[in-house]
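The chain below stands alone, shown as structure tokens; this is the form predicted alone.
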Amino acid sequence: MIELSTSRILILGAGYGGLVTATRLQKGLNYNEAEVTLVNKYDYHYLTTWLHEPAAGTSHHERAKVDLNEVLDTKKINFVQGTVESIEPDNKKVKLEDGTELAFDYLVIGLGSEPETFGIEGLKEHAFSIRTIDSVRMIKEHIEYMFSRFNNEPDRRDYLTFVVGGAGFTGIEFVGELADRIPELCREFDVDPNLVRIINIEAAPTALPGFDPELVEYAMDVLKRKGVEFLINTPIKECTPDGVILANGEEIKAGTVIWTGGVRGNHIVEESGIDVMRGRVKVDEYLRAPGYEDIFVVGDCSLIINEETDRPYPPTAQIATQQGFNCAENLIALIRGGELKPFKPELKGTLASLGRGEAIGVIGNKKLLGSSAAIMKKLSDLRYLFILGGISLALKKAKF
């Protein structure tokens, strides 16, 4: 009698794409139908679309965390806490930093992104980045430290200047939250609010490039009323320990520089030998890496071209979540000998918060702004939490 071996599915990364793949597999697979292992650096998942809030200090960083033991069925999913060091696609092997080697029959790469500096000198060394729970905790503490230092050195007004590079969604959402936090910090540290500057710098001709112009104008008006200054169509040439130098030679002295100007795929994928474009894998219609029928790529590491615009879809949580559903469905189909289903993004809408009670967005063909957009943003967050962990997680983490 010949024993049939159980397929080994290895998922790298518990971001939106990787974790949704894992939770869908645990619901769709029968016991012993496959051996599923999820590898993640932390024992929690964090909601990247919420990180701008704890970075500014308007919410606690714990709110953006979801413990993996709350959403994983350990009888169906093996969780390994570790950091991926290398991927050997041809040897069907992944090596972790602690020396552990994991073999796979099917691999799902969801390792997330890294900051794209566009060659700007000094960004990596001197700018903060809104990327992880640890990074946003550092940003919050640094902002408070700058207020404290100003009290001891009141001639250093640059301590109270905050430069945010990039006016995409993350940059816009962060400056909205930071503007809301400033009055509280000024009261706490006895600082005149008129001494504080928040400067949002964007190299493109407009904030929120590619977004509806009417909503962009509304967003900028709201943020300007909160005290945010905009420098649009103004590239940053260099980031220094003292602030930034613009392409026109102007220097802006700042105690804090936060870079939100773009991302690229994880370097580990690029170093694996898999074909990439700016660190991202141009996947086939089934989310597979070129030349590999057993390797799927989801989230920020994947590149999908929108045939209508001939441009890549933006690496959003919405698309990563949808990829997780599709990837799990196709893995189950492979194990059971079924047919694969092509992945087609369904863009239900785009929403961006502007701070307390304010947001903008497009749902279908409908434009939303103000409180109605803010409510839709909360409902969208609630839906994702429900997908991940059901009604209990949604009620626990939801912001009412």
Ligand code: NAD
Second form
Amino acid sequence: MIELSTSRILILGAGYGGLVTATRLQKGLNYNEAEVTLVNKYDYHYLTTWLHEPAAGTSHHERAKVDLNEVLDTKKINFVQGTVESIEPDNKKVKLEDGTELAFDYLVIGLGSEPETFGIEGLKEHAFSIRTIDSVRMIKEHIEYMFSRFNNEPDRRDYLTFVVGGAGFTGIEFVGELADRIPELCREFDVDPNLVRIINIEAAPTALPGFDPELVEYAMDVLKRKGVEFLINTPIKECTPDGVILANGEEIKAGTVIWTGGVRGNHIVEESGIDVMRGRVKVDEYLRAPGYEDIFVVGDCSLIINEETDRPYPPTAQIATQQGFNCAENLIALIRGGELKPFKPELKGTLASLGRGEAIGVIGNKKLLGSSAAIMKKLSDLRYLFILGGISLALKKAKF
Ligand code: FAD
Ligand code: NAD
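Beyond the form predicted alone, can we have the form predicted in complex with the named molecule?
Now the complete complex, all chains and molecules, led by this one.
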């Protein structure tokens, strides 16, 4: 067992919530004021909000990686590369898969989310999901493999059929990228573009349910012009090795099924005994887990209710980042005997890419579409990179 001295702050996950907590602690704490340890499966942070691009192959996955060495001051933050296996909140310790045990005085859980399959048969086994660098690398390779097989088995039109299940933001952003990639793939693999189908299937009566209807219509028009087909109001009932079966019984044969039907919290949190709703912890106003004054939960693992709508805020990088700031500030206050500050999300807006040069968004009350929305999206990405690693990281990763 690795023993840490007091006050021991242990952060699980170097995503938007966990890494921002770590970098803000690094900035705000004096040397030796606390022992801060960050545990992450990889030695890099990934920009989850960009993953639809390397998944489709329109950008390289390396671009979505940020080396943790570049943003962590190891004199202030101990970095442990490892996979969390379990959290024991009452024993105040965390176990890693390699057997290491880490004790804590304060714990920050930022392990992100997992695909929500709603128990739909076959999804876990046969569908891909856009979650990590590992997962998107595999999607890109699989798409290329399907193209490479087609001319060898030309009766297999299903190799060129790509089903995307769920037309939420992830589904919409991905089909925009994939549609941009198809012409290049067709040239590379000598395939007639007319044979390729991208079908985005959505259970709700509209794509992007709950979003501004005028912008949804714009998005669908742009994507349809690029060749994306939509099946709206059409739940997927089952996924098989050959494709999907819809609730109306129809089967769509497809060589590739990508599930973008929603997310739930991390199973490790669910198994820890902390109260959860679909894997997400309904935190108090200081982001603490119910019944635990020393356990904070940030990002997609946390759930906070929007009092205006009486519904949970959607899990976003925007909220995770703001939670990281608040959590670090409160940990510093706890260590110095100061007052805790409640967390209040400040929603700046939503921006979604539709592929090259096209996006939609709402900033405040202002609707944006087309190239102006695409520019705003790039600026918002830049802002996050600046928060994380200053001007050098922003310039290194920026997409102009
Ligand atoms: P994550 O960023 O997912 O980080 C979790 C971290 O925990 C990872 O580093 C992971 O490696 C680590 N981890 C997980 N399990 C373990 C384990 N067992 N042991 C050790 N480490 C572990 N939101 C927006 O606000 N704007 C957007 O434009 C936007 N675009 C998106 C586009 C896509 C394609 C997707 C999929 C999501 C998008 N989102 C967007 C949502 C956003 O990415 C998430 O809400 C955000 O990543 C949540 O941050 P997090 O810190 O909770 O988790
Ligand atoms: P989501 O929950 O937002 O969307 C999932 C979609 O899948 C929904 O429209 C749902 O009706 C549909 N669906 C569910 N079951 C289905 C079924 N059986 N058949 C067909 N369709 C089905 O999930 P997401 O798009 O993965 O997004 C996850 C979170 O990340 C959200 O909070 C989202 O706001 C955020 N996100 C934000 C952005 C952005 O701001 N640009 C981009 C991606 C994701």
